[in-house]
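Just one chain follows, in the form predicted on its own, and it is written as structure tokens.
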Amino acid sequence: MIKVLDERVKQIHEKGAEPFDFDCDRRSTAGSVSQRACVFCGSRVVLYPIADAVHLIHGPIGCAAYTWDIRGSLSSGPELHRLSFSTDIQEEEVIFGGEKKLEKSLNELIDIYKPKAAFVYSTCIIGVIGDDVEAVCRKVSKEKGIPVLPVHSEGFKGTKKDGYAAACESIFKIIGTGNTDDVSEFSINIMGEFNLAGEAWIIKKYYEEMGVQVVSTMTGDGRVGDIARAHGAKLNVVQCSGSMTKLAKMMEERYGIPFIRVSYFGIEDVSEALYEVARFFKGNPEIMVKAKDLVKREISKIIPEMEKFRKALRGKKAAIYVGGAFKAFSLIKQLRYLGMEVVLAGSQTGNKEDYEFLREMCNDGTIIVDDSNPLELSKYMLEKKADLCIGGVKERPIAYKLGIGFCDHNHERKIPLAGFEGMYNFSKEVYNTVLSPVWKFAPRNRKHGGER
């Protein structure tokens, strides 16, 4: 029997078994081998898809391993974001400081690549040695005439959520510097959508078909110029609430732009995301008419095939462990539509309100976890007899070692899972994974006596 660390007992809850007294939104417990990423990683998740900017990591070369190829955000034009640059701090800079090396690196990169902006990511060692990154960025920005923005993403400062916040603060310095003369009165910014496998293009096409102008996507297929004029939009539509709600609130406070939280995963949620925007622009009823026509058309395309998936998957069990809790909400709805039962649901960055809502959505007996680790995930997936695990790159080997099907719903995937076509892709992947005959050879599914 796997034992849960005493310090983590209140970050795990089984619905129906006890009163809900949940602890979350805290730093990872030492020794728990958390699945959660660091501050630096969080900042890169948000900023990396800005395709016409230089992204320079100020620190040891190892941190530069977190590149575009890990995340896979697509661009319709420039692909500067695909290149990973580092100042490659050595022992000499640790002792005498790395500011000169940072300035030299920035000047060279800007001269060679002619970016629209540059982001400089501070890593753990920079926080320790105390380089004045702000001063270097100001100097180079003045000399080169482009925004050069420090990102205070020292990994030891907190959690992945703190990285999101650092990224939002850097982006906010660009917003408000562009011209908004051609921005429509029916316009939005899509926020927290990172264009994995081209998903931002799908969502943008929906809104444009409805007659809504998309001023910027922050940050999937992002452009510095579009972000600079994002303050002209009339509404911010926030998809990944953990990463972008802070920026939406900052824009609301300074520019008076309201925001809504949506999800583009699953038939129910993507339909509501379109309808909510249409309701906001009630001054133009034609937008709602077009939204309803679009939803009807897209659903009719996928429903016949979906019925086959639902029939085969009915009664199967799934475990969900993802980065943001808002995604978990949508996944529960998607799996229920497919007739599946969710036996474990958790996230890396959820807050008290998120987990309260998650508890209300789940059935009795469902395990709810915050900032989990491999031992806990293994324990509960085996105990609850899950047929499927939905997570990211770090959960994949856990599932496969247990002989459980896996669906990648994080940033490594190559097929879109957002929008109506994304719901079809997701359902097909779940169907093919769960119903694969390979799982009968897994040790947990073998008959007693070693027979297969």
Contents of the next structure:
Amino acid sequence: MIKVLDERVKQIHEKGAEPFDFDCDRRSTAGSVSQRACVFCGSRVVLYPIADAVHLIHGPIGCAAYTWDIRGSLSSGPELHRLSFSTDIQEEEVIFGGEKKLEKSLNELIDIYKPKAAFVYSTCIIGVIGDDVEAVCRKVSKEKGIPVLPVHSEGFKGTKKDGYAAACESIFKIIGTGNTDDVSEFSINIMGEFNLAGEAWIIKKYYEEMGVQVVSTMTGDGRVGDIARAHGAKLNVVQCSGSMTKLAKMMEERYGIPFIRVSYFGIEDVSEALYEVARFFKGNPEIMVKAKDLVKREISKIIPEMEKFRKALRGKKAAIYVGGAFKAFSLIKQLRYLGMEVVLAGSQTGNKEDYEFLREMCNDGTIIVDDSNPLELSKYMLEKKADLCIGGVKERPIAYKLGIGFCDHNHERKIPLAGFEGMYNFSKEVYNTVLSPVWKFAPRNRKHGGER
Amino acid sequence: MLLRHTPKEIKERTALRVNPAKTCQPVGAMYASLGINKCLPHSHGSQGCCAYHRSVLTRHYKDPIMAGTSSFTEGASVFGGQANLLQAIDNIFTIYEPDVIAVHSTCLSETIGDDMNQIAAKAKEDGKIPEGKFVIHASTPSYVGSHVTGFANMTKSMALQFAQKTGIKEDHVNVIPGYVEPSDMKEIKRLLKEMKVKNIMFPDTSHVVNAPMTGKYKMYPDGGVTVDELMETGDSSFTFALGQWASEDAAKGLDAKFSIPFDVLDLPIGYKATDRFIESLRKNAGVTVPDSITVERGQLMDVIADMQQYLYQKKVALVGDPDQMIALTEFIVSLGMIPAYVITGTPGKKFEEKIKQITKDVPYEVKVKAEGDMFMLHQWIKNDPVDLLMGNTYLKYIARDEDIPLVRFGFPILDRIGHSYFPTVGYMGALRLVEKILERLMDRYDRDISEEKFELVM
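Shown: the form predicted on its own; wanted: the form predicted together with its partner chain:
Below is the entire complex, every chain and molecule, led by the chain shown above.
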């Protein structure tokens, strides 16, 4: 039996138990071994894929070291985003201020790399010593003739979600500065898609095949020039519940661009993501025709292959612990399609609505957790006899220690999981890990006559 | 070409850091804390610090890494983090039941001026630390030194905040292994056992961050130095401190407080440094060197002799922590190779002097930089290439772009396994290093050599 902090009792729920008085959207209790990160982390992951900008982290070395190329956001061109730049603040600057070092660093950085823009991230300590980062950015921007954008991402000033918001504020400053002459009336921005393992490329290809112009992919294989003219698009298509909705709302307010929320994971969701865009451009019925053709073709390509996976995976049990709840919804649908049962579902940052929805989706007996920790996750995975865990870097070794298969649905994934081919890849990955013969040696299987 | 943006022309930089060869203090402190049995490391700062440290250690060891955080908020940054830390201590002892909480600070908590000594005392006073449980703490501001400094600071704290003197002189000695892998710590313990040296090693991460698969999740794996052992370090007759940067402070601290004589040695990487370690053990622990160790040394020397022709005059670029670089550079020189470039991110002039001393007879103008980064190293290499790279995973960009073989060594290694289980210290560790170096160099030779000159026997 494990103990649960009193403060956390309401952040764990077993579907079927009443009432559903779930607690979430709150700060982690001090001392809790949370799997969450900070404001800076939120900003960094969102802006990271803008590949022709430099990302300068203003603070001591750690924040730059830990975020150096840890996210597989692919670029089709420049690779500036995969380098690590820091002002490497020392004690002297903590006492006398870091503005001079920031300015020098920015000048050196821009001179070496000649980027299209520079993002300057404030870390915890910058917020405390009170550097006027805005002023430095303004000055350098004027001198170098490129946008130099402060990102207010001091780690302690909220949660990862606040970091997403700070990133949106910065991107918003670039939007509207580019030329939109050649933007078609059937055009979109793809938002909240980070091009992990090349996923944005797959999605972009679909929309383009439908006859829809993709003005900017923003934060997946992103380019400053594309973002600058993103305001020309007629619709914003937002994936990922947390990170980009704020920017979409800002663009709606300033430029009158409506937005829709979609998911590209699973046959059902990705088809719907395409149809919704087609429905929006109903003035051009050709788009819907093409969308239907595309969906039909892509599904017929993968369905025969899927049967093997479905047969083998039927009745297997899965645990899901991901960053945003939106992804959990898609995953539950995908796992159901494979005939698997979800025994645990949770997220780091879901809100009340998310969890209400999650509960409706789940079967009785499913454990729902918010801001969980290794003790809870391992307990429920064992209790519920999970065969598969879907999570990120910190969940992976826990699953393996228990002898449970694992699928990375976070930034360490190596193969695209979005789109129709992504559904195939996902199914194959789940199949490979769940059916791997190595689990025969796992202690949990030994007593059932497994090999010794 | 991921690093295609790196220009060949070298211009002096005075502020900017590109592709660092170091990280910040707290992660080193967290790693050291994991070397205490039933200890939960605790990060006194924002939630992100803790998440990042846990992630990088998890990626490096492929094991679950546990730590708590004070989860700073804007309020804490204005009013101080005392309330957060007190609550955290209370929660951790209630829920996670460790024997020890090892608190390290962060840039944030240091800058706002939290006094951890006072907060720990307050926790004790308020009854938040149960009987038989402990809170230790180390000051580890991220804007001073590097992860190595953090490791040294926590190592010093665990010694000085636990050690007691009963007055009864025990026949054991202290061994501080330095910032090395769990495999290395285990190997040092094996050598000590062979030498019949009764010892307390701290920190000791073996069997903590390389725990076996048991089918259960164990928050506190079996390894680590115990609290009782740490207390007994005050009664030890001698302290062996391996690695000046990581271990000297703790040894000096014990000497100042309990008059325990000490020897600060280089990390026992390579045969020369291992010779000195064995010799110091013989002299200061009063033991004799058993034949088994002499045999190991002889085997290493035999392999080196067999293969020296493939090593001679090969140029190597080295990146890593100061203690590792000093011993490794010496080893490289002793193999007849040329340590053309040596870089560590950890600041300190002493380092450059020491490397210059070690390489003074090398027939090449060796470049060394204490506060270097990988961008600078890449520029050096573009201007004058090397045959081999040795250092952490981040060297793989240079390795790929410049098509140079890479031996992974140091922290972090994010893309290969082995470091948790196969040591690089001692004679057997040196043998493994020689094997790895030869494998990379000879694979490259076989790949590049023309068909008519391609040989079966080498």
